[in-house]
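In the block that follows, a single chain appears as C-alpha cells, in the form predicted on its own.
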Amino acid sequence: MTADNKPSGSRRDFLKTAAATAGLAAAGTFVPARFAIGQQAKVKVGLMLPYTGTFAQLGDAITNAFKLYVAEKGGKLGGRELEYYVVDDESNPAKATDNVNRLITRDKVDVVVGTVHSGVLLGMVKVARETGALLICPNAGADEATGPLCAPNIFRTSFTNWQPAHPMGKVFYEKGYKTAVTITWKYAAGEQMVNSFKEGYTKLGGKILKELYLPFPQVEFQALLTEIASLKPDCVFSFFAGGGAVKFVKDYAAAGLKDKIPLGGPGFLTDGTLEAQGAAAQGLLTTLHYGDGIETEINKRFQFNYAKTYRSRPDVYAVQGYDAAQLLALGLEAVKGDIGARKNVIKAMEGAKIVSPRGTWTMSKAHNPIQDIYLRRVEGVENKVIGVAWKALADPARGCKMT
C-alpha cells in the first residue's frame, strides 16, 4: 500500500495557522475548527483495485481516468487537493476485509474507491456498512451492493450485474434465436449475469439448453466448447472480462464455432480486449452502457485527453473511473470541500446528474446508475454503437431498504 504524497506540514506551519485562526476569532469572525483545519488538508482517497492478475488492465484504466478528471479540474475537487492511498486487491475476496480495513482504520481515508471483482466488493461493502465509510464502486457489479446490502454511504458509478446482461436476452430472442447455452466463470458476477440474461430471455419464450461454468480465473475452455458444439444451440451467451475474455473469444473462433453459433454477451467480452482478440471478435454483438461512436462533445474530449495522457484508447472501465471522480466532485462541491459534512455530501451524491462520456445518467434510490444500455457490434478495433438496446434502464434493486 502506498501514498502518493506523505502528509506535510511542520510545527511552525501549525503555529502560524493557529495564530491566524485566533486572529480571525479576535476580529469577530468565527471559523469552525474542523472546517478551517480540514480545508488545509488533502482529501484522502483510498484506491482499492486490482493492479496484478486477470483484471490488472481494468484497475489501471479506472485509476487513470479518475486521476484524469481530477487533473482536468486543476488537481482539486471542491477546492481540495487529493492524496491517494493505493492497494492492489489482487482480485482476492479472502483479502478484501483486511485490505479495506487498513485503508479506513490505519490510513484514515475519507473515501474508498473500488473495485473490479464482485467477490472483493462484497467484502468491502460489509466493512463500509459496519464503519459508515464512504464507498464508491467504479466497476464490480455485485447486485447485492445496491440491493439487499444497500446503504446511504455506498454508491456505484458502473452497473449491477443485472443491467448489461438483461437486454441481451431481448436482442437474441428478437433475432429469432430460440435456444441458448450460457458460459461463464463460477463466481458472483458470472452467476448474476447469467441469471439476468436468463430472466429476460426466457420471459420472451427462449429456452436455456445448459448453463456451463468453470472456476475463476481458469481459462481452459476446450472441453466446454466441445460440449457447446454437441448441444447445437441457436446462440451462446457468455460473460468473461480481461485476459479471460481474450482467450475465450479466440478459442471460440479456433474451435470453428464463430460462424456456426452466434456468440454475444455483456460488453465486457470485448471491451479493452479487441486488439488482442483480433479477427476472432469481428461482428460480435454485445450490450453495455458505453461504446465507440457516441458523438457528444464530452465523449470526444474525454477520448482525446485520455489517449493523449495515457497513450491508449479509453474503454468502459475508464469511463466508470472518470465518473467516480465526477460523483465525488459533486459531493465535495456541495459542501465547499468540507468532506466531514457527511450528510450533505451524501445528499448531493444522491441527487447527482452525471454528464458522462457514456451519456447523461442519474442516481437511483439504491445508489446505482439509471442509464442507457447500448447495442454494439465489433468493427475493427471498435465496439461500434448501432442502437440503444434499452433506454434508461434501472436495476430492480431487489431487497434494498435504504435507511
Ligand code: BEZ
Second form
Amino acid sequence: MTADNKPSGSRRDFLKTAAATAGLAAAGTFVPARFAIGQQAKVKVGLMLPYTGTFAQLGDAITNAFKLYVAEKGGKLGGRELEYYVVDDESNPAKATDNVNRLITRDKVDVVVGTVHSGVLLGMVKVARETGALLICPNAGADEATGPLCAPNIFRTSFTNWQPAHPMGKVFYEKGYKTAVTITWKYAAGEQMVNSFKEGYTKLGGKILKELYLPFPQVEFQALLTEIASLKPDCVFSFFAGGGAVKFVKDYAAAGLKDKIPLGGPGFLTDGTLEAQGAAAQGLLTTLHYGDGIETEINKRFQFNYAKTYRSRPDVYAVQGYDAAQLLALGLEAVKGDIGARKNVIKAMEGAKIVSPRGTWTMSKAHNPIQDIYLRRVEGVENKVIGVAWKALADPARGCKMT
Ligand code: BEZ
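Structure of the form predicted together with the ligand, please, following the form predicted on its own?
First the chain shown before, then all remaining chains and molecules of the complex.
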C-alpha cells in the first residue's frame, strides 16, 4: 500500500491505505521485512511531515523530491520497493510523540523520515532514542538532534539551526553594519538561529540592539515593525519560513523599511517563496546551503525532473528530501535491501558522501551534513548564488557523545 504520489495537503491523519495496513499489523499478520522470503516485502517508510499550516508547502516539497529520487531509481532502493505511511504532523509539537509512536509501534515502519519543525523533531528524537527506530530528518534544524541528543540511529540531511545562521553575522559585519535587531518566532529554530547569528556577529564587534519575538506561527508583525523603525539598527536579521516568511517580507516592505534598513537572514526567508513575495524580496541577501545557478549536472537534472513532474520550481526543502532518499538508498544498497541488518545500514550512512543538487556533502560524526553555505541575492524569482559564505561548514555538535 502506498500513499498517492502527490500529497493532497488536506491530510489531517494517516491515509486510509495506511490505516488498512495498520489493521493487518494489529491483527498479527505483519511479517518483519527482513524475514520475508526472497526479500519481496516492501520497505516501510513513515513520512511524518506538515501537510497543513504555515509549513505545508515545505512538507509537500520534501515528499515530492523523496519520491522523485525513488522514481529515478526505478521505484526500488537496494532492490526493494517502498511503501509509504504518511502522517500530517501539523507542525504541532504537542502531538509529536503520539504521531511518531503510531508510525513506529502501530505501523512498524522500517524508517521514519521527518520533519520540518524543530519542536516536533525534538519529540521524534526522544522516541527514536527510546525505541532505536531509524530516523532521517530532512529539514528541522534543532541543534540538539545532532548535539546532546545525537544517537547512532538519528541522521539529518538538512542542517542544524546553527549552520545557515552563523555566516550571516560575518556577511552583515563585513558590509559595515555595526548594529542589528533580530526578529523571529519564539521556538527552538528561531531562538537557535538568533543565538548562532549573535555568536558570529558580536565576536566580530557587532552589537545586538534588541531581540524581537512572536509566538509560532503568528504573523501579526505590525507592532514589531514599528519598534524596528524606532530602534533604527544598521540591519535586521530574521528567521521565518513558508507562509510566515511570505507575509513578513511583504509587511517589511509595506512598512517602508526595505530601502532604509537592510533585511537578511538564513535563506528560508526567501526560499520557495519568491513568486508570492514579488517586489518585496528583490535584492535581499541570505545565507543557505542551496541556491539558484549551481551549474552542476546533478542540479540541472534535478531541477528539470522536479519541474517536469511537479510543475513547480524545486527549493531547498526539495533538495533535502531528495538527499534523504539518497541517504536511505546508500544504507539499503550496503545490505542488499536487508534493512534489519541495522549495524551495516548505519555504517554505510555514517560514511555517506552525497552528490547532491546543493553540491557534494559528507556526513559528520554527529550525523549532520558538512556543507558549503552560499551567499545568495534575490533576483526576480531566483535566489542567485553570488558566493560561498562559508566553505564546508560543520556544526560544532556541542554535547554530542555518540555511543
Ligand atoms: C525548523 O523548525 O527547524 C525550521 C522550519 C522551517 C525552516 C527551517 C527550519
